[in-house]
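Let's start with one chain on its own, the form predicted alone, as structure tokens.
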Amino acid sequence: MKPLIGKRILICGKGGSGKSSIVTLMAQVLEKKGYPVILIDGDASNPVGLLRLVTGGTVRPLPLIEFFGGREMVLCPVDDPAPLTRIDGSRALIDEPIQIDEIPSCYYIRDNNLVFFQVGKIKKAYEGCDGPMSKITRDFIVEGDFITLIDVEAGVEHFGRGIEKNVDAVLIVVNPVFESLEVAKRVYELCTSMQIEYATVILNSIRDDDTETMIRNNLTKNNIDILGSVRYSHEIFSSGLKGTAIGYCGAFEEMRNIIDTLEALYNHG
């Protein structure tokens, strides 16, 4: 039995911390380790960034908010905290997770052992906030032996909508910027207040040992756990600039070590 099967893991952090590249690396490593992966793009602001890094493609699936009836049917969880239901309104997904077979294939992209969903994007002026999409991000639970990775918008606003309510772990991406450390501290406090099972940090884009030591000391002083670190990668930088898929690079092995540590945590739990 793979220890991460059935887990919903949310990845967050300051804008520019490299959140999307970390999510992509995680998905790649988990696939290589034999996990079926559900990847949820819950960032309403980033048009195709995550999709390009994962698949290299530009053809987007239809947004899940349309599958659930659009803004007329799905309300912001702050305005309506009731759980997300199927389109017929009879069954909540948190009580009876949805089956892949219930969802038309136009709403996802399947790439080998990975299934990619986009919750929705802000496309026009005066459209309204992304609150309705947040409810889908919070409650979209798929039945089956998957690990679910959830990429959300930068910062901490998603905590205000309680997106983390139904996750098993929150991974906070920290890059070598003071504001990134401050966001991590705030996220850790919010996770503690929500009694989230496991919250920890992944250091990203680390260029030298001195920088890593300084960041680790800062986080450790604030009693924040660190899962592992990923060094700066020119290959990942280039992929982000060109809008192409992240290929195999040194960061892949660093992420493998991080996933091994996460598996060991749940094995012993």
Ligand SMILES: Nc1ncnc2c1ncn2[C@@H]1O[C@H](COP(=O)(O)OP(=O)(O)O)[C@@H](O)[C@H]1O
Contents of the next structure:
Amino acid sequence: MKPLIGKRILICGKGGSGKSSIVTLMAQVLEKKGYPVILIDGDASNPVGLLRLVTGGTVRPLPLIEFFGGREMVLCPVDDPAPLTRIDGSRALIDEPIQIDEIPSCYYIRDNNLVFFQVGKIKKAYEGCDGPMSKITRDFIVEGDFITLIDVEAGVEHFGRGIEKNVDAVLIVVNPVFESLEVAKRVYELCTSMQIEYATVILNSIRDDDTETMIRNNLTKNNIDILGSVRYSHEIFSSGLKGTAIGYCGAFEEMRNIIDTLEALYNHG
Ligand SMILES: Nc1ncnc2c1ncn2[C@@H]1O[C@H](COP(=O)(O)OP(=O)(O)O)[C@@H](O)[C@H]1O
Ligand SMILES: [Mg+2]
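Starting from the form predicted alone, produce the coordinates for the form predicted in complex with the named molecule.
Below, the chain from earlier opens the complete complex, with every other chain and molecule after it.
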């Protein structure tokens, strides 16, 4: 059995640090390694983001919040910590994970071994906070031998909503920006206080060895674990500029090393 099957992995970090790019690389490498991957786009503010990076497409699945009955049915976990249930109010997904065939295909995009879901997007002024989307991100657990990657928006507020409850690992993306390191330290602290099984950092967009050493020293001084690093990549930059998918590039090989390390960690318990 592949060591990462069944794991739910949350990717977080400061806005612009490269979360969606890292999730995209991870999904591509995992797929190549034969993993069935579930991707959850939990970023309620960026309308195309992850989907575009992964598939290059702009045809969006319907948001999961609609499948679960909209804001009338799904409340922010701060107001209502009860677990997400099926739309008839029965059977919480954390107790009985949902089968893909319970969900109409308009709510996801399937691309070979990858199934892509979007929790929902904020569309209108005053429609309310994105708390209900956080509940879906928190509790949307799909039955089957998948690895689940969860891409969330920037910041730490989702931790206040307990989004980390059902995750096995938190990966914090750090790019070479002071605030990115500060967010990472805060997230790491939160993970430690919430007894998350495994929290670690992925360095991203690193241009030279000196920068990498400086960031590594800073994190290590704070006892923060570093899983690996992805260099600045012209391919990723250019896909960000043109609005295209991330094609095969050197960063893919760097991500392969990172996934190998993660697999080894889980293999050795
Ligand atoms: N390793 C990298 N090399 C070059 N550019 C990158 C790299 N990672 C991310 N970027 C660029 O940085 C910007 C933010 O990346 P994105 O993945 O959308 O961040 P986030 O999801 O954290 O907001 C995008 O324009 C993206 O193309
Ligand atoms: Mg993003």
